[in-house]
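Presented below, as structure tokens, is a lone chain in the form predicted on its own.
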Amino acid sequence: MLDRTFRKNLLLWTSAVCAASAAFADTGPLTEVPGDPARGLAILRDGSLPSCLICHQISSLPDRDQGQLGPTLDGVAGRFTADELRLRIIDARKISPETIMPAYYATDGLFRVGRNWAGKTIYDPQQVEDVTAYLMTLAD
């Protein structure tokens, strides 16, 4: 019984990894202008925009009230490639369908979206690139 369950779980895990790998292969920069880490940091710290800091922590930042819902972003550049981070920003549901992380550059498959925001993304393409560039500075 254990062997059968193990094989089933391994198959599910392998399928998920393959699907995520295929999604990463299709993810590239959204703009021809390279992301700017300084602009990315400014976007993260802009109180008028939804921010990674609502759910995540970056210990090098002095910002108070950083989130506890998601994993720390310290060292994230050592764990993921730029394409992997970009995909998580664009729409983390492509990696983890049950995630609570918002899709910052997707409009499909969302629910309970206010009328004023329907069909609009949280970040524009350059903001995605800038935030990705900043996150790539967060090495160990």
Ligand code: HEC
Contents of the next structure:
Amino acid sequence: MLDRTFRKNLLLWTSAVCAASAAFADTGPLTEVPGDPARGLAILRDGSLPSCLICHQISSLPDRDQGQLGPTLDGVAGRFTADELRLRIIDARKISPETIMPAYYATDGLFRVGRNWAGKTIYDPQQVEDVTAYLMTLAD
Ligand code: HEC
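The form predicted together with the ligand is what I need now, so please give it after the form predicted on its own.
Below is the entire complex, every chain and molecule, led by the chain shown above.
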């Protein structure tokens, strides 16, 4: 049963998400320095950050035990623009609110954040750019 408070909160939340998403969609790159694909690859597979390869597969990489929880990232540059990929990395909830994909550059509205991560983002802005630049090399 959806009570009124819940529905009101849901509405507020949805409009907040839409507003934030519009803001991010217009942002373009987060830094002046263009992303570096080689650094992006190193960041993406860094096991001390939540590695994209926990959930995704990139078949050109030799890494073993790549994830199957999300779609393959093979050819992802052909399916999305850099802005769309950046937004997905920044906060995938802006694209699919129920997603299990971590928000790599957001601190708001997250649940069960480990104490060491409270108030911090997983990536810094340059890391977001580097990973985006690497993804843009994954054409078919
Ligand atoms: C905990 C699992 C998880 C992790 C870690 C994760 N993702 Fe995802 N990702 C998903 C899931 C699940 C989807 C499917 C759509 C959705 O639920 O948002 C997805 C969707 C995507 C998509 C859209 C792909 C498509 O074809 O629709 C891209 C691009 C993406 N992720 C990139 C990344 C990158 C880059 C990283 C690391 C910075 C990453 N993901 C980390 C789970 C994850």
